[in-house]
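Here's a solo chain for you in structure tokens, the form predicted on its own.
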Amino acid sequence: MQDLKGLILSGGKGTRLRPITHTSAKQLVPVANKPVLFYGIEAMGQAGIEDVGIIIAPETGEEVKAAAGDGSRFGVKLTYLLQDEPLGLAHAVLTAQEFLSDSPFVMYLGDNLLQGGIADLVAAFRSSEPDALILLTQVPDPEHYGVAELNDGRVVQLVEKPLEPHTDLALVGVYMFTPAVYDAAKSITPSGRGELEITDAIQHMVDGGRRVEPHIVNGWWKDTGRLEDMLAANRLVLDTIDSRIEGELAESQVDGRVVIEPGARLERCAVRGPAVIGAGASLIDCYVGPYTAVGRGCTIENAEVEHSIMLEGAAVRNLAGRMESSLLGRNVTIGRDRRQPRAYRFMVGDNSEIGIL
């Protein structure tokens, strides 16, 4: 098999994730401090893929090519492919369909982690050389996803999210394919929700008697498109690192895997890991409790917080309570007054959500 290009989308809305995805593009929100995107591109040059394209969006692509630059950092070559309106993954295909020429690729979905990268996965489709290879984890609410329905091994049915799932095996964001998908993609019609989705332009393969082969992920897999999913990426990231004191610490204390950043500096404060404290982050009298990514720059004082992601220049302070399970967007301020009467005053922007527990 030919080499293998690379295909990463990061065009969409992000709507789950608003109103963080109002001001920035979904794919760049962090996770332990990384934008989700750099995750899959560098995946991508971890399993030897060096031509990578990357769709964007006339909203965001401005904002995806100044954080991803040309790739080089990340060890492979980034050209920006500009798909106008969000039809759907099988379009975002046939936009990319002169980029990738006729080289077999790989198509990752830009919001989405996969532990332990694709190199074993790329290895199976240069070996096997199916017409597609596409990832499927069991998953307990399957009617958010693109379900496959297999019979003897074989792929014999994908549906998008159907309202009455067969099986519980959803489709991974990451597949594989030959040129032989283009041909798909341009024979099947707009689904009821105006697009044209990658499960109908496999099932269009299946029906035509392409070997689509299915490989079944045993290690975790996140899609990033809500909060929760977010959290939990953040929590499954965090268990894996390893600590590395670069900051200042003044009458602090470290317990666990903590990773702070150059220029951190924190005062009298307890932070128990796996976290991770960004560069230039201020934290005065506090407690930062396990699974928190505190990003650049950001502030906490008189407070405590736990299981939270913090983007660069939030700040946090003087609360009674404990602030957990939170994703607090960019220069986002979260504090109590100490004048009375104590009352609750707010700025909120539109698709905000509050807890008040």
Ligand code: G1P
Second form
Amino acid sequence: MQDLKGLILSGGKGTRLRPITHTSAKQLVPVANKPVLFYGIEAMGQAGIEDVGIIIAPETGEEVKAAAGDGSRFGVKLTYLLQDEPLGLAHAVLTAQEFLSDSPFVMYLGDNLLQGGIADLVAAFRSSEPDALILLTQVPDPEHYGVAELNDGRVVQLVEKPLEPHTDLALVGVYMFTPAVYDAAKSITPSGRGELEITDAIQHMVDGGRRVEPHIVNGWWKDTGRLEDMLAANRLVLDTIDSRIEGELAESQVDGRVVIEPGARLERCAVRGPAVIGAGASLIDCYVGPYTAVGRGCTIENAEVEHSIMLEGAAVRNLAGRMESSLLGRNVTIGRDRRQPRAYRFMVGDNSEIGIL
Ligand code: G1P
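Could I see the form predicted together with 1-O-phosphono-alpha-D-glucopyranose next, after the form predicted on its own?
The next block holds the full complex; its first chain is the one shown before.
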């Protein structure tokens, strides 16, 4: 088989992660302090795929470019491909056709995380040479995904987000294709949500007698499109970290697997891992509980934070109750307001969600 290329999708609007995605690409939201997109790029590099295209959107493309650069630090060469409008995954494939040329390729949705990478799958694709290889996994809520029905291990029917699913096998956001996919992507019509669905393109391949091979994923997989998924992905990745203390600890206690990046300073704090504290963060008189990722330059003072993600520059001060299961965007501040009259005072963006005690 010819050399494989990679295609990572980093466009889309990220509507389910608003307000974070009002100002930032969903693929750049960090999981264990690393943009989710980087896990996909690293997976490509580890599978030996060097030539990788990244689909970007007009609104967030520059930010994605600035973050991932030319790819050299991941050991790959990145080429940015602009998709003018979010018209679907199959439309993204057509947008990339010129770049991909006649190479077979791996398509990776930039908000997906797959345990163990893709090297095994790439090897399976290379050895059995099907027209397409799809990854499937059992999920409790198949109505939120594309699903595939199998019969005797063969793919018979694929449906995008079925109201009444006949199977609990969801399509994982990693696909392998030969150039046979282009004809299929050109033959389908937009779905109810106005997108050219890759699920429909694959169905078209099945109907046309193309060989579409299913592969069941055994490790964990996360699509980080929603808050619960972000927190779950954060848990899964934090469960795999090794301790590393490079910041400064003063009268502080650290238990379990904890990463403290250089320049972070902890004073009279207790951190119970797994947790990661970003570079330059300042933590005073606080407790940081399991499954927390505190971003670069964050502040936590006189407060307790657990099972949460704080993006760069966020600050939490003087809370009477513990903050948990929260996602704070960049430079968000939460604190006690002592001015009169005594009142809650908020300045929050569209689609924010606040729960108070
Ligand atoms: C997309 C695909 C869907 C797949 C999912 C995996 O959904 O359309 O078939 O199961 O990714 O993450 P979307 O995120 O566009 O709703």
